[in-house]
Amino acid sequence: MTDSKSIFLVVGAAGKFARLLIPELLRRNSTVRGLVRNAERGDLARSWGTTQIAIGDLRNPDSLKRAVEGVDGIFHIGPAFAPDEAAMGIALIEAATRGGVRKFVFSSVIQPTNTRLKNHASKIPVEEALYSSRLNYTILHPANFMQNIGLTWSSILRTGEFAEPFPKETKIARVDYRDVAEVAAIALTEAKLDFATLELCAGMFSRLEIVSILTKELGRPIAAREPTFEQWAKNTPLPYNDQQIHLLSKVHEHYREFGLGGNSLSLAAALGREPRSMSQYIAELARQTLAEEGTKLKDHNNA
């Protein structure tokens, strides 16, 4: 499935997660096809590759049934903390069985079945679907995205802080999403992933661990700070209602009794290498973000 003809429709390709799936269909001589919201997503789409463009809504049964027509596999995401985020799977789930569709690759989420965590127990009637369905079918379970730390990092450079509400000491089974996507993508264009259900770690990390990181790949000194959870909510753009941000609370409460375990080892074997190391996340960030601070003295220097 690798020549220029197959079409993978991936759910969300606009998005800060799913469109790192783009570059890794296209590097395998694939057609994209994202599914957005309006023509505006659309436009964000195209910009990071997106070749293809269907507009639709995972609530809209006709959307999706003109959205899977014609392409060879899906790749779907859901929307985090949605209270029908499993309807909307299904649902997905349902158009690609009557459209024929023969690959189906769901990113779940770490421990589904821990399901003191709604939005991880939200995930199970989705896989279940897949479990009963004639799709050939892959599902990842992405542990914490080190994305996350990226979407603060402006925060952390302004106040030398990194923040979360749970103890700084926990250990947080964390992903680099660019891994969970290249997963993703081999599992959409050959067949060594067929039917398999991947737990994706690349290690567990403390806070003290990671603010170490930063420390030593910034050349300055930042901290790790315990804020409540309602003062880090407050401090943090959240794009989430009252009712998502109680749920992402309960996800919080979790980390601190329990913190989060997960294991790299299917993550590097789906890989053939091992994965992206914390480390490499965070130099990756501290580089340009050095660089963009060079230009600006070279600038203000040569005023």
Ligand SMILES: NC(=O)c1ccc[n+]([C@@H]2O[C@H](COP(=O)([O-])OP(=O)(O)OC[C@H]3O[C@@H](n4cnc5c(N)ncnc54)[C@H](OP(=O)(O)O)[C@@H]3O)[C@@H](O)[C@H]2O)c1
Given for the second form:
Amino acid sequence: MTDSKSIFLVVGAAGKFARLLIPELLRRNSTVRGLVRNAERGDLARSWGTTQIAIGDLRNPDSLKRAVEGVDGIFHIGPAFAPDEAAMGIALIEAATRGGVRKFVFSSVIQPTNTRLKNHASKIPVEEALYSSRLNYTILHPANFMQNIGLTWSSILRTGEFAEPFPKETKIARVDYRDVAEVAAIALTEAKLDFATLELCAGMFSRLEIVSILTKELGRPIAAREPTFEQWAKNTPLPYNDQQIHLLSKVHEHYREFGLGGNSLSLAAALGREPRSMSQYIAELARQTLAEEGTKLKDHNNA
Ligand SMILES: NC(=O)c1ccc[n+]([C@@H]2O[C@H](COP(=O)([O-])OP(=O)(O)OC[C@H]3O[C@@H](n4cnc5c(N)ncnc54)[C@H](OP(=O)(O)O)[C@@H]3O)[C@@H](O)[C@H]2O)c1
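Switch from the form predicted on its own to the form predicted in complex with the named molecule and give that structure.
Below is the whole assembly, all chains and molecules, this chain first.
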């Protein structure tokens, strides 16, 4: 008997964001093939539910040729601040075209034409390559990910502060990447988002608004702090080299001057429901923390 499930190649299946697509595709009865760079990352991707593993590298076209064999669609997200991010995306589009792949979903960035920011501009050649291909594409323009707050959660709990290197009143467009993943899964498995280019944003939030939600949900005061970029980068575990940190500093410089605009209309339309809100995102993290703290207290009292 042949397996009639659609197969989708997911770039970054072992990474922190693309992995959120795995449950969405499995829920839609699809086979997920994760593109990972080594067996260890393959094990991690499998632990999150990836069904098949393709060991490959976006810098190695032969490995991409093998990875796309027999797939119905591809989800691509480029590694942040990589100097050759555009070349990697183009190489994957070429492999998809040669391999006769039908569908290509690209997780790009909000405002890719904001060329003051190199990590935004680096998405433009990939989008151009899709517009000049015969692939059935869907291009996603996600805002700043709410999951960035989750990445600093332990520091928020430890210090009682939420620190970012731009003014507390500045509003930044944010989105829960689980919603982006859901839109990507819809685009891969249904026709309704064919050839769409979509801004994906749940709303704009200042740090003052975020700490007021944190304070309410955690039931303890959390303050908004504004360190310099240098102080912030020193205290934040960033997987970047000096050049990449320089590019990130430009992003924060831009936020400091202009904030980041975004609109939730197209995300709600693509999902067919309201996007997950900032309050929901923080409430989930806080519930987990309070449950863990409650368990620790109970264990302590029983000891
Ligand atoms: N953070 C935000 O708020 C935000 C907002 C909008 C858009 N974006 C965009 O989202 C993208 C992803 O961000 P991220 O890098 O922080 O996410 P990430 O989840 O850490 O993704 C990076 C993934 O790419 C994989 N990768 C790196 N180099 C590769 C290569 N040569 N070949 C194959 N796979 C490779 C990594 O693989 P391994 O698992 O092997 O390490 C990792 O899984 C960036 O383009 C960024 O501009 C981010």
